[in-house]
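Quick heads-up: it's one chain on its own, the form predicted alone, in structure tokens.
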Amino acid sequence: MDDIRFSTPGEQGKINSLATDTLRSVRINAGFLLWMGFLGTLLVVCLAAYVIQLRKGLDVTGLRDFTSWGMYIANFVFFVATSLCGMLINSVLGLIGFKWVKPISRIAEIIAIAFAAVAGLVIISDMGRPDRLPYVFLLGRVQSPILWDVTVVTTYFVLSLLLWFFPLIPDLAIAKRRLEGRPKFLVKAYELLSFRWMHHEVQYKLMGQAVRMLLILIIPTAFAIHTVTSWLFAVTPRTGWDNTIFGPYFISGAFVSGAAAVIIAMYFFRVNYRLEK
């Protein structure tokens, strides 16, 4: 911590308290083990079901012409929509100048990254031949909305990942000094990921410029990911689907689900990890 310049001892004490709270190890108690066991069981069941689908084909899902995606498309739309929270909180509200979004911006980006990644996995799960996924990129047709969707989901995921990681670098530099007694590989990982950050004003200025550029770029990307996803339905020449309202309908729904995800996640972390202060 000696490479950080604080204006007052009180400010340094506040940073020390925050670092101690946020770097505290996860409590391995009965509740944690029960929750991990439940999630592990679900994972095993899902993998077993997917193996059956790979062996016997999509016919086992009951999907037909008039029920083309079923739960796959429902989950895809939900995860893509909820991932909008990163753009909403970090970019829109942050660029407008709302200071209260800073404490929740990181959790919003974590949700955006995780949900965008899961949305991509849902699409792969729906493929009868996932081994042919590289052909989407190598042989995809520009006229296909599916190629558009894959492109914007990947772009949004990469931008969200950078928006999460860049502001994390100063915190990693602080954390690497508080890893006494931890495994050597963990200490080495913190040293590599902090990129020799020294908390200089020039470093903060460059990082601020990079983050602001990403905040601007991710806004049209986020709107594109939801409008393009809606076009996957709207280009279907079928009653009830061939409709121009799908674009704004998806975006408005994404704002609602994304904000709800952040509220739920913040409540969980505040209470479970005792970070109310």
The other form holds:
Amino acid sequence: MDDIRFSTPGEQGKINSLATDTLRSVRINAGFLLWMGFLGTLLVVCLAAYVIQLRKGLDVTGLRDFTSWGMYIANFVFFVATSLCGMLINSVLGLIGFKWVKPISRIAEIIAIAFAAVAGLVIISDMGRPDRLPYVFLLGRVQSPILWDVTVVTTYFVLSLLLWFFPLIPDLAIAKRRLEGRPKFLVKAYELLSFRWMHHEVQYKLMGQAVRMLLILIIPTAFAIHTVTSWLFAVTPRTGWDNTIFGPYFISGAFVSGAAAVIIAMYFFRVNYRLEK
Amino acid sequence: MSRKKQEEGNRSQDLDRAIESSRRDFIRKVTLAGAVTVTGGAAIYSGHRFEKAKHRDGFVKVLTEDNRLVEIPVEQMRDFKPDLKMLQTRGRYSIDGRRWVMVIDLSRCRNARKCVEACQSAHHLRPYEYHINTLVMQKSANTPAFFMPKPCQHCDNPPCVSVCPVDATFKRQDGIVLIDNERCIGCRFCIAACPYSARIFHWQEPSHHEADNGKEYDVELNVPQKKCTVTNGTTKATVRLSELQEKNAGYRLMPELGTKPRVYYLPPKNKIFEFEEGEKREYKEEKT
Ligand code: SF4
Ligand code: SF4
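Same protein, the form predicted together with its partner chain this time rather than the form predicted alone?
Zooming out: every chain and molecule, the one shown earlier first.
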């Protein structure tokens, strides 16, 4: 697969065949429906469990003050760690100049966004009083590492979102012209989100600059997200947690789990879109 | 505090005075109990300031703002119900000119765990929920074991306050560390940060929540507490006694952590009270 993000109008022909391949919807077959049904059911069950937790208190989770207190937190760590892949694939490998990361950069970015968002949700489910979440913003005190964590996770989420969306604009513009026979709202949405992209030289140049800036910005943010989170745990005098090695340990762990998530996602894309050829 | 002379004047003035008079009332009571070595901290639990004032032939004694004791007719009294906002504000003001510490004389501790029980009943806790707990200590195999009551140390450099994201737990000028249960978001970071394990989380509805329903939350008394918030149990039973510490080689719990705890222990020298195995067993059973 070639890079279709920074294409010029001259390459349209080549893009055409690619576009028909990539713009096809996900194949909906029995297996797919079954899987989605299964996931949907799981989601409903989890939501029901959360409602029970809200009503009865965190008691129902079996967590306690001193031993099993960090289950949700460990979950949070997993999601935060895996979300590093966006930065790893796009920034580190991309800026060094590896061409092969281009096609998977979008997958990596989506994973990063989704995992960062879920990490936020996990924290909310860990909170005893989610109804008082606004207090964090209204009454927040910067000295608390929790506030740093909130800030840095939000920043990383926004940067990832932008980094995912900017290069998507030209593609949306390409896709916009191939939407015959699709529902009206879809056409409208593509219209709106492609911001009247003209495939103009200046536009490409501007976007290239913006993306480059984001790529550089996201590196310190991604490092911060892991060091803040890890050393946040390290300030607690709990056995196994109060350890200065946590910062580097989390970053290296995140590289591994992030890369793993991308590899798994790539496999599904290959199978579903028949990209093996 | 529950009753107050009826006065003309606006409401806020009214509230201020209520705060002030309750303060004085409290200080007075503490002075009465002063110089008492508190064993385990619960001895002078000052919840008794909420006692109804004593009636005498239709008259009632109240302490005025300028610290005079006057009697006023019962007809002029009205029930005063402080609202949450006032209680929250009051809880954050320290008592002027005081710096509280707590001294626990281990040599006089009878290993009775009454402090734990009193604390639990005052703060509406379950038997397995502790604000003050007893650690079982033993210097060597040949010396008897003894209980070491461990309340919140009211650290001068409190890690729990440093980590709280919403200022729900705070350090007052007079040395007290309190929690505002109505502000706590339940992140439990303070529990993890406290090296003394002095805090607990309300995983369930607190034990008296039905009876306490509708009661305004008092930050100083820390009752009624709420589900999914954090609590450390301050009983205001802090007594000024500093020379004692020098004379008796008093020590503090883990001061090397830099938390600057405000609870001083006097060592269990010449201990007269035996530590009975039975008590130890009972204690263990209770824990499980
Ligand atoms: S003992 Fe724990 S809860 Fe109490 S002030 Fe110190 S750190 Fe905070
Ligand atoms: S659990 Fe409550 S008191 Fe403790 S740090 Fe979080 S918000 Fe503050």
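C-alpha atoms forming the largest set that superposes within 1.5 Å between two forms make up the rigid core. Keep in mind it's a predicted model, so treat the numbers as computed, not measured. Numbering follows the first chain given and starts at 1.
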task: Answer yes if the CA of residue 212 moves 2 Å or more between the two forms after aligning the rigid core, and no otherwise.
output: no
- prompt: Does the distance between the two CA positions of residue 56 reach 2 Å or more between the two forms, the core being superposed?
  reply: no
